[in-house]
Each structure stands twice: as structure tokens, then as C-alpha cells.
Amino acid sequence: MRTISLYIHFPFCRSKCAYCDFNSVVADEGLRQRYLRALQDDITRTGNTLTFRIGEDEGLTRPTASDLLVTTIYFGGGTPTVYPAEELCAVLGRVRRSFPVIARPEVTVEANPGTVTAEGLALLRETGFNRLSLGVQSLLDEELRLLGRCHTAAEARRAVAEARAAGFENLSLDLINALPGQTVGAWQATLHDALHLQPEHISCYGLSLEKDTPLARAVEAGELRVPDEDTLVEMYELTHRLLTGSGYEHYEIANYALPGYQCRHNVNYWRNGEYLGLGAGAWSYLAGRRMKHEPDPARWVEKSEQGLPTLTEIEELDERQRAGEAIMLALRTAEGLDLAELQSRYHLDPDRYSIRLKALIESGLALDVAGRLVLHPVHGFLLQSEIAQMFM
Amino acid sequence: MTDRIPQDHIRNFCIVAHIDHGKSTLADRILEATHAVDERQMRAQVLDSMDLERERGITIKASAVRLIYEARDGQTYLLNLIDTPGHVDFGYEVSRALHACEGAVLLVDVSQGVEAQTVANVYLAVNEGLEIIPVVNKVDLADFDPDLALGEMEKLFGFERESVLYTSGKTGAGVPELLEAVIARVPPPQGDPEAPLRALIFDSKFDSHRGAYAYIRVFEGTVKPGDEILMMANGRQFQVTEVGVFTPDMQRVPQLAAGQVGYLAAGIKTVADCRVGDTITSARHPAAAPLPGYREPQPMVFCGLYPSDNADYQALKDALEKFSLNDAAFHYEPETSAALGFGFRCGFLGLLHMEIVQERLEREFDLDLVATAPSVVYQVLTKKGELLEIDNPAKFPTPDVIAEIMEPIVKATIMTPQKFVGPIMKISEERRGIYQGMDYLYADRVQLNYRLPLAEIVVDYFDQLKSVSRGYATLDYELAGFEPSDLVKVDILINGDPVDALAIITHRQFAERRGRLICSKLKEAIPRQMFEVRMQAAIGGRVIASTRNSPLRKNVIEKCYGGDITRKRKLLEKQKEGKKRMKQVGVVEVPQEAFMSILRLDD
């Protein structure tokens, strides 16, 4: 049996972030309903044919039916939501008549507080969409000005209401520091705002300033400043402090859930297990490749309706990439490395990191926790990419 | 062809010139003017095959070629141009080749004037006998005035202004005249053809195929394929398989006779059994002597070259192996360093010939190496009266044991406009240099003579040199022997664990100085890592410098997920990357340069 995530993109936002480099156009209504046409269309032809056309040779991957289940289920984007919910739910119907899915998947719709319904809402979570990710951000309304957010904090604590009487029973919210010009102070008002929430899930990420965003730019020509080295620290300290005390399980660098309320989905990312993704930009990682498709929406819907490939990058990964990407993700989780795995599974030679392994643990960085390498929830995360690529 | 034209229709000679003075361009129109190349052939610089050299611009190792030249007295002659390296590092080899040649043509730049080193090799020219044909080249600038060349070269070798030529090698504008002068001017080879063989060896190349091949000029007698021959210093014998000459490609032919110049294979494994001025013979009629002025190339400068990647040492030891197949005066052992793990010592004429060394061993082999920072070899007379040579910082004995340290100590001559004397007499005496004498050459150029320890030079002296003036002053130094100096070793530790690899030995008086220059450049080269970094100074375990670079608190990729994953996997492995060129000392990572930092102690 092979289990399997499935994650589908939708690449479409109501307005662009001053912050956003990620794959999502605000497009016009035909384009948006081409899009829904082929992705459904994509759903369909995958599901039945379990295979993904990359050009002449039609049979790349080809897992049988008999042997695939799908687990997860993410919308994610882009805004999933600038979609009316009865569409969202005629593609999740597209998928579960396409897919061989488990009983009690685990169902989630990335959604904009901005764009969401109570009645909207409520059809998605009686369609069967059980997890419901709102993309909260802040909870001041200067930094969601400052972030070029389409919604306000009033907004967004109304939508965690709305989701609420919808019957969503497993809420994420993602939360956004390391804002230009952000204190420590206002990042504590944000997460204390946030737990008075009471979602299952919080993700919590440092802005990352990706070159040719508004904000990047405002910062580059020196209007805005970043907070230095030791403020970052200590929001993610102030962060790990704040939501393990009030019962959150820190189980991932950006990630923390009430027990029992972890992301499946994004857990089978980090234990590097396969996932099929469909739409503009979706990656999916089968049978040891890696492979992307067209992320353009025009140029995806333009190949897809004229039945062209529309996978753009293929890469099969050695054993080291391979043994890479297993590692760079065991430690960002806290479950972490099983050290024995290192020479048994990735043939790696334990002397060559040996010393740095002692001094790592001797430092607090990391813990041996029974022959597994965990990092310090603080410190250790913070120091994740330097640790990984001891390894790598 | 060759064997037709007779001994006193042969003229072999050399072009002395500085780096840039356009020798190789001027070598390349020569070429085009006896049609030794033809134009669809030609590129830029032909003698010069190394692509390093053809970047640098600089002659790595002698080459030769053979032209015919149709004189305006209708006969044919055979010129060999023999072309030489043109650096202080190399100048046995250029002794050697200059031995090879009966005339020299000295280039000298219209617009620079005759440089320190170009009059070092004048003289060697001319103590070797050889005619001098003075040319003044570039003339093609606009508005030249030869003026100053032609004082210069007046006033430092005697040559009259009426007999010095004028060149271009960007036009060809007097080719024609000099080769004519050559003719002129140049003595034929003597020796006699029937006499016991005696061939120079000038320079000599490795082939993978077929191994050595030595360029030989033959004094006396005749060598051909069959012959059994001797190397005079060595003793080792070989069956010599094939002799040729160049045009400039190798080219066989049936024998090379007395007054000829071309090459010899003979089946010789390693350049080491055909050392540059050894004497060939034959192995049936030696001659009663060899030919004067052999020398075993003799290392000056040393340092530690380590593979990054421990694993790459079985590499490293092949690729130097078969590196010095091809350079006799290269020279390396094996070495042990704690910080740097297994590597090799490593001998070399000069700073440049290490950097050559170094750059070739990592573009030819594809290797990735540290090198520590240059020494020279120090004698230590112990108190029970052994006389030790240390060639590694490391291995300099403690103190206590210690009776008397000796440096080598090198004659330098340093060539400048007037003007920059000061600065230059300045930088040489706070490198405990020992002023010798001033000598006013023509207008305002002057030779400054100093005594100066070759570890001054080692560190940064030729830097300083041309920085102080801007460029115009030119160095050449030689051996003077060793004398007795009060010197230290500098250890430089890292969280407390003294690196071997980054020990100095230093004069005591710069002692506290260098320490802290040192521990300030590590603090840039180190950057800051997971851990705390404390780089500390130490003579006999008192800290003279100290400082830190904090540990690094963040380097995190904040969101990861499926779509990401490939992405960020990349994003750590050109982190990695970056790292790759980077030791292992305890949890420090310090990058290659590092090591090669403390060599630069500019303030």
C-alpha cells in the first residue's frame, strides 16, 4: 500500500501582498473559470490514468490503483477562497470520484480572511473540508496596512468566529514576524491575540523579503528597516515560550498544534513521503522525482486544454540528494534524525561529523533523545540550515 | 632541411626582455616572418602553450623554435630562437638557456626603460659570451622618445646609440632588419661534429605517452636515434629513441648535430632524470667533461599544500607526482599537520613558481587545496650542536633547545625612478633591510642595493614594492647565504588548540605586532558559525593578541513545505558550497584563506 498526499493549486488572490513572491496572479473572471475547467479536467485524467504525461513518454510515474491511497488533501495558493465554495466543492467531488481516498482524509482549504462567508463556510466544512488554514498574518491593522493584506484584524477574528459556527473543529492560523520595523512588544500582542483564538494550529514564519516585492524594495532604499539578529531571536523564543505555555507542541520549525492536531499533510512533507500536486506550480515528489508543473496559470491552462505536457521540470535524485532532503527535513521537525539511519539508509561515515555532532550536543543545540538527533526548539531550529548541512 | 644547411649558416639566440616588454608578441612576428607559422595558425603568443601563461602573460617554461630564414644575402640560415622564462624566480633557467644561445636580442619597452631584472639577465648574457643586439621595441606609440631606453642602455651596458634597433611587435615594423642583424651580428657555433657527444639540456617537457623529453642545444658531436647516452650529473643511461626540432611544433629528424638545438627522447620516465643544465654524452665516448654550470634547482620557499576534503589525499599525492615529472625544480614530502591533517611540504623556487604550482595542480587535477602560508628554511644550531633545517613553522624547535637560529639573507637589487627611493629605502629597512649602495643609471633611474632577509620578501615585500611605486620599481635578488638572527615562532590558536598550520616564525620586533595583525585577519577570514570562534596569539605560550567572533544565533529557512523542498535542498547545498573549501579545526570551520591571509600583514 502507498500512502500519499495530494496537494492542489489554486493561483489566484483577490490582490496582490507587498510581500508575496509566491505563485499567485489576480486574474480576470475567464481566466480564473478556464483554470477551474482544466484543473478538473487534470483531477480527472490523473486520477484515472495514474499517470502524468511529461512529453513523448506517457508513463513516468505509474502507480496502480490497487496499491494508492490518498491521506491528505490541501488547497492551498494563491487564495483558494477567491473561488466561490460550491466550486471548491465541485473540485473536491472531482477528486474523491478521481482518487482512491481514505476513509477520514484529512481536508484542508487555505483560505484569506478576507474572502471568506459564514455561508461559504459552512457548505465547505459540510462538503467535507475538514481543516480550514486562515491566512491571518497579524492581528494589528498597521502591520496588515504595512503587508498590503486585503483584510483588517476585525476581519480576520470574525472568519475564526464564522469557521467556528461552520463546525470547523481543526483551525490554523499563520502568523507573520520579522516585519520591517516590527518590535518584540507588537509580535507579543499578535500571538497574544492570536491564542485568545483558541485555534488547533498555529504556523508562525519570519517575513522573508524576496527581491522585487514592494516591501523588499521600500527596505533597499532604506525606508523601512528589518529587526536585527538578536530581536529575531527573541521573537522565536518569545514565540516557543508563549504557545508551548499554553499547551502548543512545538513539532516543526514554524509549525505548533494542541496534541493531536499536527498537519498531516505537511508532516508527510516533512517525512519526505510522496505527494501528487496538480494545478500551475504544483510539485509532486513520486517514485524519487521531483517534478513541477508550469507554474504560469495562462501558459498551465493554455498546455493543459490543448492536452501538452504540462510538467516543466523533472529531477530524479540520487542517493546523496536523496539522503540531503531526508535530513534537511528530519531536523526541522521534533522528532528528529535517527542517527543510526545516517550510515545504515544514507551510507553516510559517522566520523566525518563526529566531533561537530559532540560539540553540538555538548552545547544544548541539540539533544540525542534515544539515538535520534533532535534540536533545541529555540536555539537548535534557529540554527537548522548550519546543522543540516553538516550532513549534506 | 637542417642537416643541408651548414654550421656557419646557424645562428641560435634568445630574446631578454621584461614581463611585459612584448617579447612573446615581438617572438610571434618573427615567427610570421620566417613563415614558421602560418597566419591561419597563428595565435596570440605561440611559444607561450601553458594557457596560464597565455593568460598571465608571462613565459612559464623555456620553448624553442627552429626558423629558415632567407637572407637578403640569398642564403638560406637556420635561426633557433630560444625563448626564456622572464621571472626572478626562474633564473637558473634562464642561465641555462642563455647558455644555449651564441647572441641575445635585449627587448626593452620605448616607454618603461631597462628593468632591475632585465639587467640581471644582461649580464648573465654577457658572462656567458653571448652577442648583445640592443632593440628598442613598441616604437609603434605615437610620439615615442627612445631617449630614456636608449640612455639606460647606454649607461648600464655600453651599448652605443647607433647600434640599438628599433622594433614593434604590434606592427612587425624592423623584424626584417633585426633578423638581419642576428645574422650579422651572432657568431656561428663552433664544435666539432665528430667530437664525443656534449648536449646541453635547456629545458625539458613530460609527455604522458612517452614520457621526458629534454631540449637539448649540442655543443659537440652528433646524437640520433639508437645512440646510448649518459646524463653526466646523474649517471643514468637511456637508448635515445627519437630527436627532432621545432617548427615550432616537434618535428623529427634523422640526427642533430654540433651547433644545433632540438629535442631528445629517450624513453626517460621523469624530467628529474633530465635536469635542466645537465650535460648529455655518450654513453660508448663520453666526453672527458661535462659542460660547465650545473646546479641542482634549489628550493627557496616553502609551504604546507593539504587537500580540502581529507579524502582527496590519495589525489593530491597522485597529481603531485605527476606534477613533478614535469618540474625538476619542484620539490614535496609528506607532512602531517593536527590542524590540517595528512598533506605534503612543498618546495618551490619562489613565491611565483608556488603560485603557478598551486594554480596548476588545482585547474589541471581539479583538486581543492589549502595552502599554508609561504616559509623559507631556517638553519637551527642546537645546543648539543646539531645544525637542523626547518622548512616548516610547525617544526620549529622549542626555544629552550635552541643555541642559534640562522635566515637566509638574499642580495637584492631594486631598479626605480628617483623618485620613489624614499618609500622604497623606507619599506626595505622596516623589513630589516641592510642599505648596500645607490648607483644613478641614466635621467632619473637608479639601482638600489639592499641585503635583505628573503623571509621579508616571502611576506610581502614585492607587494609593498610595487605599491609604493605605483608599479615602476622592479626587483631581482639572489642568494647570500645565512646569518644569524634573533627570530620567534608566533602560535595561533583557535578556542585554545594552538593550529600548526597557521604558526609563523617572525623576527622578534615584529613579533607582538604580526601576532595581533594575524588574529585581526582571521576575524575577517573566520566568519562567524555556530559556535563561539576565539583566535588568540602566543610566543612560548603567552598570549600576546586576542579576539573573538561570536557565534552565529540564526540561519534558518523558515517555511519548507512539498512544493519547496527541491528548492531549499539547493538553497543548503550552495551554502555548502561555499563551505566546501573550508578545514575542520575542532568545531571551527576556517576557510582557505585563512591560512593564506596571515601571509598579506599589510596594516
Contents of the next structure:
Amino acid sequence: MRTISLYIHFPFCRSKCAYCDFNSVVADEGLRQRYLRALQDDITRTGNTLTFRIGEDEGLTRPTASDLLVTTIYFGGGTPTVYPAEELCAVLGRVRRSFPVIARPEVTVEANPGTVTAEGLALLRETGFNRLSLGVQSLLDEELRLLGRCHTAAEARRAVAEARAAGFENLSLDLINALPGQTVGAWQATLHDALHLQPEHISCYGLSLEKDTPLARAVEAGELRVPDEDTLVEMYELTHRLLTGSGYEHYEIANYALPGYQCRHNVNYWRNGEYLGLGAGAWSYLAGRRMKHEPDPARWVEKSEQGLPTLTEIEELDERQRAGEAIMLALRTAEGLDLAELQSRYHLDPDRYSIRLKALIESGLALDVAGRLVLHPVHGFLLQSEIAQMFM
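Taking the form predicted in complex with the partner chain as the starting point, write out the structure of the form predicted on its own.
This part shows the chain on its own.
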């Protein structure tokens, strides 16, 4: 029996944020309901057979569902909570009926503070969702307006209070820094306000300006200016200092958790574990294969309703590629890379890295941990991509 994580994608939002290049769209109720029906059918079909097709003559029939045990379930988006809580609970029920799931899985739902109600949160918690990830992004209204968010700072605080009242004891807040015009002081204010809300988990992402988004176009036109490199480093160092000083473990480049509250679903990704993705644009990684579903929600629905394959890509990774991904992902985490495991799983001699590892430790970019390559949580994490390339 192999354990996997299950990701289910809900590609709809109430409105499109100014920075967003995710696989999400604003759609009418008709398409959203068709998607929901097709998604539930796909959950049943996949759970029963775990058979993927990219063409009429090509099938992937291994592993079978009986070989797998689901340990974490993640409803992501988009904004899953554009759907009423009753409909999300029905999807979770379909998952439980279609897949073998451990007795106490981590079940996460992403939410925008402007799309939740006290009653809906209570129903989600009662039905089995035990982790709530709120896309707060900022606790300053002027920054929320800049980002095009459909909620205010007050609504974010209200959503946190209502989640607590509903019984959520595992709450995560997503925050974004490096915004155009943002100062270190403004970022510090959001961090202090977030800490006052006492979440179990905080994700702090640097803004990525994606091509053809409204925010990127405004920066390219000179209407907005992003913080310089020194300011970005200062923000990162401040985040680490404030959050670790408040009892949070800096367990991944952008993620902090109180002890015992690491996101188990994401940890499985970073450990290069297997996962199954369902829905438009969702990715899977099973038996050394990476697979992607049709990203356009309307086309995904049409294919699914007609019984056509919804996969658009299947890539078979060789041992070298799997090793490279394992190195890259492990170096994002505080536990780092287990050199003996690297040798046993991918037949790579860790001695070949000894000179580079010694140099990283001497320069302060890595910690001196026997048998592991562990990056310094500030200086090393800031250069993670470059360091990973050295070992790939």
C-alpha cells in the first residue's frame, strides 16, 4: 500500500486579482454547476479505476486504486468557496466514497475571506474539513485594493473569528510581500496584525509579476515601482526574525508553522511524494509519471461530459530527472536533503558533493548537519535556486 495526497482544483473566482496568473477564471453559474457535476463523476471514475488516457489507444492502468491510500486532501483554486459549503461537502463525501482514505486525514480548503460565512464555515468543519487556508494577502486596505482583492482587512479578521467559532483549530493565512510601493514598515505592520490573529500556519510569498497581468503592465508602464533587491532581502530577514521569534518554525522557504502544524499536504510535495490531481489544470505525479489535465475549465468540462480523455500531457521521468527534482524540492525545506537517501534511491554518490557542501557550510549558506545538506534559513534560502543547480 502506497500513500498519496489528493488535490482537487476549483478554477473559479468571484473576480480576477490584478497579479493573478493562476489557472482561474470568472464564470457564470451554469459553467460552475456543469464543472461540479463533471468533477464528481471524475472522482468516482478515477477512484474506481485510476485509469488515465491521453488518447484513445493509450491507457495507464497502474497503479490501481487498491494500491493507494489517501493521507491528505486539498481543495484548491481558484477559490473553492465560490461554491456553497453544501456543495463542497458533497464533493468531500464523494471522495470518501471513491478512495481509500486514512482515519484522520488532513483536509484543507482554500478560501477568500470575502466568500465565507459563519454558517458555511461551521458546515465545512462539521463535515470533515479540518484545515482552512485563508488568502488574506495583506491586512492593509490600500494594498488589498492594489492587488484587486475582493475583501477588506476587516473582512479578513471577521473570517478568522468565524473560523475559530466554527471549530477550526488549524488555520493558515497566506500573505504577499514585495508589492509595488510597499515599504518594510508596511510589511511589518501586516506581519504584526497577522500574528495578533494567532494562526497556526503562515505562508509568506514574494509577489511574482506575471506577464500580461494588470499589475505587471502597470509596472512595465512605469506607473508603479517594485521594491529593490535590498528591500526584498530586508523583508525576508524581517519575516524570519518576527515569526520564529513568535514560536513559528521556518520549515520551508515561504512557510512557517507552530510546532505540529506543518501542512502535511505540501510537505508530501517537498519530499517528492506521490500525489493525484483532479480537475481542470491539475497535475499528478504517480509511478514516475507527471500528468496534467486540460487547463481550460470549459474545455475540461466538455471533454469530461463526452467521456473523452482530459489529460493533455504525460511525461515519464527518468532516474536523473527524479533525482534532480528531489534535490530541488528538499533544499526548499528546513529538513534539507538526506544524502544517504539520495544514494539509495537514485544511486548517486554523496561524496561527489563533499567539496561543494563544505564550501557552503564555510560560507554560512548551509548548516553543519551530519549526513544532510541543509540550507541556512535566511542566507541559504535566499539563494536556494542557485544552490540547487550546483547539485543538480
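Please read these numbers as outputs of a predicted model, since none were measured by experiment. Residue numbers count along the first chain shown, from 1. If you superpose the two forms and keep the largest set of C-alpha atoms that fall within 1.5 Å, you have the rigid core.
*Asks:* So with the core overlaid, does the Cα of L357 end up 2 Å or more away between the two forms?
*Replies:* Result for L357: yes, a 2 Å-plus shift.
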